[in-house]
Every structure is written in C-alpha cells, then in structure tokens.
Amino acid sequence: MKKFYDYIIVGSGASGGALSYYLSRTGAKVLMLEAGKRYSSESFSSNEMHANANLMWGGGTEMNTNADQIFLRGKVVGGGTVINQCLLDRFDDVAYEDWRTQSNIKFHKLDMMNRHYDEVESHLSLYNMQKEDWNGNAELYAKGFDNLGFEWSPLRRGQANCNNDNDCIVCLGGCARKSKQSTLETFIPMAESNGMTLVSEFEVAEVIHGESFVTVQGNCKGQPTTYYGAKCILASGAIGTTKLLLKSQLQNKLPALGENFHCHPQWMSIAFFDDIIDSHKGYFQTLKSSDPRFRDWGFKLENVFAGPIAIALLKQGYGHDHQQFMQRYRNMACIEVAVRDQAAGKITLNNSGKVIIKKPLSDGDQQRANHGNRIVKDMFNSLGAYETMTSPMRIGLHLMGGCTIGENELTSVVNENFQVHGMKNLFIADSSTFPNAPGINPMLTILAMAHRASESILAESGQRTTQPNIATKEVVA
C-alpha cells in the first residue's frame, strides 16, 4: 500500500516547523521528513562537544573549498532554530528594495509582507532584551557604542518564562528550558496537534516529480522508504535543499540551481581585560547595533560569546600559546562583526554526492570586514583592554540562496508562488529562494515567507488558505 499525503515537508527547521502547522490546520494530510533526531528539552546535552556533534551537519565542521569558512547548519527536528539564538527582526526597506531589484518579485515590499511577519508572531512569545538582562560582555559592548558615538538597541529574542540561571550559553546546544521559540517548542506542536505526522531521521535521497504527485525517496534508520504526495515542498535550508534537488538530477532543467549562495560572514574579537568579565554567564546576547552608519556601510555588530570549545577553535596555533589563551577565558570579551557580502557563491556536488560550496569573499567583503573589525578594536582600546585579537576564522551563518526566486527560468528557481520553475507539484519555501543577503538575522523573515507560500500552495490546491490570528505574546521593554 502506497503512503500518499495531501502535502509531504522535507525539514523542520523556520521554514517547514511553520508549514507544517498552516498547512495541516486545514485538515490536509501532512508528512514531515526531518533528517535529524528528535529531542526534548530534557535530552539535550549541556556538553558543548556533544551538542555539536550531535545536532549539527558535519558536527559543525562544514567548509568551503578553501578551507577558509565554516558553516553552521542545524540537523535535528527544529532545525536551525533549535541552535540558534532566536532573534527576531524584521527586515527593513533596505533589504526588500535589493531584493526587488534582483527578483522583480513584486511582494518583496515591507509592507506586503507585514501581514505575514504579524500572523507568525502571533504564535510566538517575543521578548525585548532589558538592562537588567545584561552581562558583563554586553555592559562593555554599550559602554563601548557611547565613547564612540555610535548607536545601540536592545535585540528581540523568541523566549517564554526563560528564567534564566546564569547558563543561557548552553541554549546553543538546545534549549532546556522549553523556553526558546524553536519550531520544536511552537509550530511543529501545534502541527502534531492538527494530525500531521513526523518521520525523524529520514534522509531522503531524491525526490521524482510527476504530473499527478511527487515521489520522495530516502532512508529511514538505514532502510530503504518511499512516501508519495500530492505536492512537496522543500524545506531544508539553502545548502540542503539545493543538495536535495542536485541529487534528484534537476540541474539540467533548473540552470540557475546552486547559484547565488550567500550568508553574513562573521568574524570574532576578542579582548582581554584584567577584571573578571565572564562572558559566557547570564544572556550572553542582549544587544545589537542599531546606528544607520553601519547599515550603510554593509555590516552589523552583536556582543556575543561562546563555550570554550568553540573559543579555543577561534585562535590559531597550540601548545604554551594557546594554553595560556585559555586559561584567560574569564577576562575575555568579544564582540562580533558581521558582514552583508556581495559575493555570490555556489553549491555543487562532486562524484560521490559530496557538497562542494565554493564560496569567494570578495575584495568589498573583506575592506567591510576589516572597516568593522578595526570599529571594534577601537571599541576594546577605550574600554581599557590590554590586548585584542580578530579570529581569522571566517564563520558563515544565516546560510541563503541556491534555489532563488525570480521570474526569469534562467536566474531563478521558483516563481513568486514558490512553484519550481515546470514542476507544478514541487515547492521551496526556505531560505534558499533568497535573492541576496539581507544583513538582517532571517529566522522571522523565514517563517513569514513560509506563511505566503502556505497560502500560494492551499491555493494552488483549491484549499482555504486563511484563519483567525491570536493575540501577540510580546513583552515590550
């Protein structure tokens, strides 16, 4: 017997958790795939180590050709939202006007997309940082705007009743609170609570479209399934919904497949003072830049840290040096510059179905990097900081592109209904339709857009595509 559903989702993450939920509250049969585990708040690791290797591809050690970025990409039912912070702007004029332009996509307008971003935000609780949340890294990072003269805000995080107890760092390895607004905590849920069923740790291996339905192919805990819907949308991120569609051997008929792969190239420093800074305690992120200079110079500034596996990974050499680097990790502060680039990549496959992401930064990338990196070391050197060091190590997170929108089939993908280019049953609604970077934290965007597409496809299926919001959780600083 064939196990045929309404709509089958490949991934969990922003993208598939709210699709999840808007398409199975019309009563449609919905199957969502996810390649990773499933966890709950009580089984996620506090251990740094196994965190990442346990809900990350690659552990955490994807790279360019290079060999001179890292990217950061969640596999575990939630996806990236399970290890990412949470945050949750809006993007702004800027952003939509690019895309516009490059896209033509006439809904790529804020105020078109506004009714999305607020059905969304419905189903989230929403929390605006306030001072009493600062730590010690963030007291330094506003201090260190005003001798500037540079302007700061307080960031806007996806959070219910966290209460916090001075260990929000271990959050990145999953949040055991149930207090991050991950797609595990909120829409998948809700979904679940609708009918839809998930299937964890299936990787599915290609996808055959037909005239009537879509085949989806893939392996299940090493044995060998077969699902079968009536329309099937993509939802795996850039790098794993372009892989997805590279394996089903699509790139002959989608010429612009892998093409226009972006994120915002993020760069650490790190300074040392002679008073206990102890930055991984408390929120460990609670502000962002908010000075207009910086949007148009092509970079942004966010007071982060990490654990000590990841900050020893962040300085080069070993031995006495390195040694003695870490034992300084209480007086260390950090602040993060990330890059709006320019530069597009691309996603291919080698011979053993292998992703290769070539992934340049260009000379305009890097002389905005190092605009924001020198900003930064200014910043430590009037805070009284006696050293201060920029990782070299380039980390590409907010991973966009490989499956573009557009109208024209030769530079696009999917078209303004999401549709694959002449493949009526086969949809995207993840990041990878990005048309550039936003220079904006995408996670909101991301599930907004998977609310317009829920509509374009209930729509393509003769479905009703609205309901009635709920009120916002938002707590307002």
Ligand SMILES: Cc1cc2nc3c(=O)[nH]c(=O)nc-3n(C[C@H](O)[C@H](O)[C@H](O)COP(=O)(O)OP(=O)(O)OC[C@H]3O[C@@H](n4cnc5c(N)ncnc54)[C@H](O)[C@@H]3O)c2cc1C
The other form holds:
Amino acid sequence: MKKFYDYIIVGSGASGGALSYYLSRTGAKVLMLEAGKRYSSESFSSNEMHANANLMWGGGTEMNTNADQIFLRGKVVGGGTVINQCLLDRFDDVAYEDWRTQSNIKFHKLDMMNRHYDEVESHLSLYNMQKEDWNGNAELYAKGFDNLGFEWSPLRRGQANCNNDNDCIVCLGGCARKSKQSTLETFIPMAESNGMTLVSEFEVAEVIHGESFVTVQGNCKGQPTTYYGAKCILASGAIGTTKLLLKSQLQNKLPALGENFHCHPQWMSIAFFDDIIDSHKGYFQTLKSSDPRFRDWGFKLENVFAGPIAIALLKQGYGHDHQQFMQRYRNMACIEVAVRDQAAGKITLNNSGKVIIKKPLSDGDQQRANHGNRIVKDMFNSLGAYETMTSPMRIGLHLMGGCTIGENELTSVVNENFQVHGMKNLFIADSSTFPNAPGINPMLTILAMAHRASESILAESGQRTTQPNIATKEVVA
Amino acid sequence: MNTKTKAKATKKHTISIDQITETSEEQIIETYSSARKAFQRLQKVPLKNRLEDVERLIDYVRDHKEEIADIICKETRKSRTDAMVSEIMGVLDNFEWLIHNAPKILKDKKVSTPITLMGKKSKIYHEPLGTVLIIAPWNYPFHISITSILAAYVTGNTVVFKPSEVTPMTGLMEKIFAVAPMIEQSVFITYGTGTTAQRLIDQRPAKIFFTGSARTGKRILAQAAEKLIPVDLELGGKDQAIVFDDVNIDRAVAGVIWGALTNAGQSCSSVERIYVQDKIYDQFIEKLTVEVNKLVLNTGDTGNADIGGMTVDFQLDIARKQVEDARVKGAKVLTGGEMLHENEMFFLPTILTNLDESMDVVNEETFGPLLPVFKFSTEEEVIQITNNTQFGLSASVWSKDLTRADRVSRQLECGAVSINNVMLTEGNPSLPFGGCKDSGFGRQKGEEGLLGYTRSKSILVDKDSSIIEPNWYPYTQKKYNLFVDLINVMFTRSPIKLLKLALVGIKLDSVSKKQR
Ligand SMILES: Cc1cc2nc3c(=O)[nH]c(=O)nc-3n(C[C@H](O)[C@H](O)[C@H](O)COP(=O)(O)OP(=O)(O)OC[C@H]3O[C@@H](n4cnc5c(N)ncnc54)[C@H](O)[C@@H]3O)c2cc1C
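Complement to the form predicted on its own: the form predicted in complex with the ligand:
Below is the entire complex, every chain and molecule, led by the chain shown above.
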C-alpha cells in the first residue's frame, strides 16, 4: 500500500507546484514525481553553462524540425518556474475571448478566472518595478518608446526581499536568494508541510489509466519503478505532458493529442552603443510594451537581455569577428520581439520515442515578427545605435498546447473538468491545455488554472475544496 | 480453480449472493425438456451445417472483440491484454481448429476385422451423448465456457450451461449465439449458484463437464454417482516449473514470471512452484526480482497493463493468508507481499524464498500472483520432490539438454509438460488438456477432448446368407475338439500357421452345417 496515493502529480513546475499544495491541504496523500533534480537556493550554480546543462531538458538545446526555433524548458524541481523570469501577468479579455472561441469552455472568461488569480496571488510576493530599478537597457527602452510615441509601463514580478545585488540575470539559473517566486520556494514547501511526498529524478515513462486508479511507471535514478494513484494529474509542461501521453500510446483514443502547439517565438535584437550600458546588471527586466497597438499587431516588445553564453550563440560566425562582437558585451542594448503565434505546431514521437516538434511560421507570424523587428530597429536608430543585429534564431520559452482543453473530443484532449476525454482518473492542468497563444506571460494563468483544476479534481473525488486558515504571505507592491 | 464458494457481501467489489437469483426447479425441468427436444432436432442437422455455425461465431467474435473484452475485463478485473489474448484469441484458435479437425475426428471410423471373422466389416460411430451439462468457472469465463459449449454442439449435443455466478456476463453468450439460430436453439443458459447447479444435476444430464475447485468437484462427483452420470473434472493444480542450470536465464525468468502471473495467477495451470538448480539460484532470484518489479498492475486499461486484479475476494484472502503464514514461519518476501490498496482487489506480485513443507503456500493451491522459489541440486531430487503433491495438472521443464528435459517430463505425474516454455500445451488446440490426482480426470481439447463429448457406437456388418456361424448352436464334441485345434493353431508362431488355420476353418465350416 506504500505505492498507492490519492493523487499523483507528474511534474513540479507552475502547474504541478500549485496543484500539490491545493490537493495536499485537504489531507489527501499526494505524491509528486519530477524528472529533474532537486536543488536548493544554496546549491544553484551561478555558472550559466551549468544552469543550461543541468536545469533544462536536452541541456537547453531542443529544436523544431526546421532547426530554426529553439525551445527552453526546465527539468528541475520547480520546472520552468526555476529558470524563468517570473513576470506575472493576468490574461486580458482578448486572450480569453480567443480561447473561448476555440474551446467553448465557459470559464475562459476573465471575470470567472479572477477569483483563481486572487487565490494564487495571495500566496505570492509580487513586486511592481520602480524607476530606481531601471538599468541602462531599461533607460534606452523607455527613451526609444518615447521617441516613437509608444506607451510602456512597469513590469510585475514574483519576488520577495530581493536585495538586488546587481546580478539579477543569474537567477535564470535558479535564484540563490529564495526571492524569485518559483514553486520551489512557494507552493512546494507548503505542500510538503501538508505531508506531500516529492520524488525527484523520477522520469515517468508511461501512464496506464484504469477503472479505478492510474498506474504510473517510470525510472527513478535508473531503476524501473511504479506508483499507483487513485487520480493522476499530468503537469509535465506542454512538451512533457504531450510526450507522456504519446508514449502511453493514447493517440488513437485522443485524436487531438499533439495538436495546437504554440511557443510565443521571440527574436532578440542587439544594438551597439558607444557608451557602456551593462544590460546584464541589476534588474535586467523592468518594463513592458503596454501600448494597445501592440496587442492589435500581435506582438510584444520585451525589455530583456541574456547571459554571455546565450548572447554568443546568437552571433553567427567565428574568430575575430565573433570576438569583436563579444568584446562589446557591455555596450549592448537589447529589445526582443515576442510574437503571438497563430500557426499551430504539432508534437509527435519518432520511432525511437524521441519528441519531434513541427513548428513552422505562417506568413502572418512572419509578418508580425518583421513588423516588430522594424520598430525595434527604428527605436535603436532613434537612440543613436551605431550597429544593430537581429538574431537569426528564434527562441520559444512559453511552450503551450498539445493537450488542448475543450468540449469536443475530436479537437481537444481534456474536458472542462481538466479530465482527459474518456479517462475519468487522468487529469491535465498545465500549459499543454492552452487552446492557442494568449500573447501574454503564461505562468500566473497556469497557477490559476491549477487552482481551478484542483477544485474539479477534489469535487470528482468527493473531497472538500477549500480549507479555512490559509496563511497568506505579505504582498509587496 | 474455485467456483462456487460464496463471496462475502460486504466488501467493495464483491457481489452479494443475495442479488443472484437461482433458477427454480420447475424452470430447470422445463429447460431440460426443451433441451431434449432440441436434441432430437439437432440430430438431423449435419456436421457440415454445425461447422458453418462455428464460422459465423468466428466472424462475430472477431468483429466484436473489443466489446467482448470490455465485458470480460469488467467482470474479472483482468488486464486487457490477458482478456484479448488468452480469452478471445484462444477462443478463435480453438474454433478454427474445430472447423479443420472435427470432420476427420467425428467421421465414422473403419477398424480392422480379425481373420476369424472373415468377410465381415467393423466400424465405429461417434455419437452425441444427448443433453450435457457444462458448469464453467470465473477465471476464464469466456474461453472455458464457449469452447466447451461449442465442442458439445459440434459433436451434436444440446447443452445446458451454467456460468459462474461471480462472472455471469449476463446476456453475452445469448447475444453471440443469436448469430447462429441452431446454436441459439441448442444451448440453454441457466444462471445461479451451487444451488442451481445441484438442481441441474438432478435432471440427469448425459454427462457433466465441470471446471473449478477440487472441493466443488468432489461434491459434483458424489451427486452424479447417485444417478450414474459420467463426469469430466478439470480441477486445480500446483504446477511446478523446473529450471536446470544450463538455461538462458533471462528467458527462463521471463517465462516463469508470465506463467506465474498471467491472469494474476488465477489459472488452473499457473506456475505455483519454481524450482531452480542451485548453481544459478542466486542469479535467477536476482533477475526475477528485477523483472517482477518492472510489472505494472491495472484493469480497464487499453492494453498496456501487465497484471490485472483478483476476481473474487476469497481468492485474494488466500493469497494474503498464504504470504502471512509463510512470513510467520520464516519465509523471505523479496518483493510485493501485500495488497496494492485496501480498497482495490489487487495483490502485488510476490516472490517468496526460504520456504519449507510446513507452509501452506508450498502445499496448497494459491490461485494468485505468488512466485514461491525453491532450490534443488539433482534431477532425481527435483522429480521426487515436485511429484510429492496432491495435484497433477501440468508442469514446465527448462533445460538446454532436451534429452534430460524429456526424461524428466516422462517422470512427472501430471497431464501436460511444456519444455522450455510455459502453459503452452494449452496454446495448441490439438493437445488434450487435463490432469491426474486431485487435478481431476477427463480431457478437454484435441481429439481426445472432442471425443469426450461423444460415445462411440460399434458396428459390425455381415452379409445376409445361408451361413451358420460355427460358434452358434449346436455344440458337439467334434466341434469342441475343432475349437481346441483352432486355439492351438491360431496362437502358435508356426510358419505354416495360415495353412493350418485354413484347414481347421474348412473343417469347422463343414461341421457347422451339420445337425447334432
Ligand atoms: C527562460 C524562461 C523565462 C520565462 N519567463 C517567464 C516569465 O517571466 N513569465 C511567465 O509567465 N512565464 C515565463 N516563462 C514560461 C514559464 O516558465 C512556463 O510557461 C511555465 O513554467 C510552464 O509551466 P508548466 O507547469 O506547464 O510546466 P513546467 O514549468 O515546464 O514544468 C514541467 C515539469 O515537469 C517535468 N517533467 C516533464 N516530463 C516529465 C516526466 N516524464 N516525468 C517527470 N517529470 C517530468 C519537467 O522536468 C518540469 O520540471 C519562461 C520560461 C523560460 C524557459
């Protein structure tokens, strides 16, 4: 009986982390399985190379079939929330409207989701960036927007008592100060104090849905191991969850499995200035493009930068040329175009069980990117940059879809109760359920959806859904 | 195997006996009367037509395999692959075999006629018994039931059939038989428990075919004895797997695991005792544990669960009690040893070592997912020890040396041996299935099995003529002397035996024509 749990959660990222808390606070026996290792704030490395190699799937080198799109996804306790920037935005009516059109799901509506946002935010420290937090890159960003007459506004980030020490970019490899509001620092410890069991370095290979429980089979540090859950919730991310269902050979039962994959493809543009900018210092992201015109045009402009290894990868060529480029790291400014991609990709497995991701750009997506990159170029020109470079490679950080939520069994994978169609004991509540690309940072909505899903799952199991006396964290605003 | 033990009515997943309606005596009398009338009709239906009905059934079962698997899994908690392969594919295999072999086997058979009966012809007719009673178990509720019913039908019998009350699959057989009206009119399905079974026996079926536990088997035999009804009994087993040290260990481990755990160990011919030669014992145990730990349990799956659940709670109790008893008496539990969860009818596959004679698991049938492993050193020893059991159903012998494997197989007291494989005699419809000792008697499957649903009628044909046989009256001293000569001549090894025989024959013929 030691192998049997009320709930097994596969994955410990945004979705899995939040679920583990909401399910365990009812007193249920919860097991969380995570393929990645468990680090603590002290054991994260500040070395960028190490972070990529140890905290990401494929060491941060997963690509689409055309090899022109790279995907980054976390493989660590805390998942993507450990390696992300933790910018936390609620979706807007536009995003939900477009979701509802496709999904027909009633709660895809901002005013129905607000209580879930309120709930998850009550457990997070949220911080609105201030003018004094700006670094050189942000100064240029704001000025560029002003020059061209676009509206910008401050970003909101999940962080607690950050005491910024001018090295913020390092926390993309795991926050050493227990500040960034990853699930590793928030929901997971709360769940553990409720008695949740977490097994890391356990890669689930297959889920077998049965009449009254789900068999979860995988490898724990190389040892084949099996657990059983009365209910099982997949929270392995868009690619992870889709892969798991494909590996479990459910494509015949779930015709929409693997469809509707989106990733908010991003193009970084680097501009060179004579002055030292030091974009890598301080809070390296503080502003966002809030002008409503961007929403209409289908892209965002991100005030962002990256570590030297990532920047080096953006520059093609070798030798002197490349050295010249990197020598000017401190003179670089950066703005990124993130496209709200319309063309859906598709996730499949090849014969050897490896994930194959088809993610083409439609003409429309390409036009959105070109439009954005043109504006960025104009901004940099208006600021006096002597050279600009747009990355030839696009990056996908917001991986979404593959197991779409919807009411139609032919075009979706889970129903409005987050239940996999035809499998009453199997649930999905992570980013794989997104019907299309919202064009907004997804993490907060994934947390909120996980809360909503926990209510459905608990109701399905006949358990109460709320608990009085929830310790709320102080909200820093 | 176990059938009619009453299930407790309280626990989750168990059926309440109160919910089962017995078939009344009046209904049963009527059933038999209809079945006997149907038998008169069926006798006029040629074998060819009956085999066409089997073809119809093949089509139906093939086209509805997923639905049938759904029902089997629901009633038994099998893993889906167990249901699809062992039950459905097994049934289709068996039906194919019937179509191709029944005509040959059931055909009138000419036999030789001795020289003393010169000029006459001898033959055997294989005739149906009449209305037979088939009582089926819950462990293979589809396979055992329908193959037995069809063997009876193809041989020309009408059938009264009672499924196990634990797995009645109500309505399924009726639906399947509806595709062949003659079968539909020849098979009478009666639901109920042991009480109904007793009433069914009271009506004197021509023969009873029972598959189930030894205990119930004995009760049936006792009741049948009163009425002199023949009975075939296919009862339980304590099958041994004997693994010699010259085998490919990986393969033997895989085979033994499947043999012990298929259908969650609820097969009459499950591997229930594993004997491993001392030289490879440690290595075998280690691999066995690793492989067993890879297995996954579930039911209601889509085909990817290895081991299903236990069908009845009393069987689960036996597994649990045997493990407990062994543990208390010093056995080691290498993996498993408990239920998956108190509310789920699943027992974890369990490896037991350090076993001795005092433990129930060594002597009694388990019918669950246990793998008790023993060590042996010599061939003689393992034959002697493994034969020392009340059961004798089947066994498996694993060795690269086929001469040795054959030698051992001949000395095992049981009804079937798979060499370097497991439970595979059952996979060949040509091979008879059945045991000895407490495992019962009579055979299913194969030529012998099919003929078990018939009685042979011997025919001798002579011509109409004026010839009076010498052994007819009158008896005279002369005739007597000639018969004495005949015996002497007939049973010598003389090279001129035939000549002598002819001489005596002529004399006898001429004497026969004379009056006293
Ligand atoms: C560099 C970067 C920056 C980002 N910045 C932001 C941001 O600022 N704001 C924002 O909203 N979003 C941001 N994101 C995106 C955000 O982090 C993700 O959308 C989010 O984490 C997805 O949550 P999830 O629960 O669906 O999956 P994940 O967080 O990816 O969690 C899935 C987990 O499941 C595990 N897993 C996968 N397969 C298996 C398996 N078979 N067995 C066991 N475990 C498995 C993975 O190892 C992983 O830990 C960023 C992402 C990146 C990479």
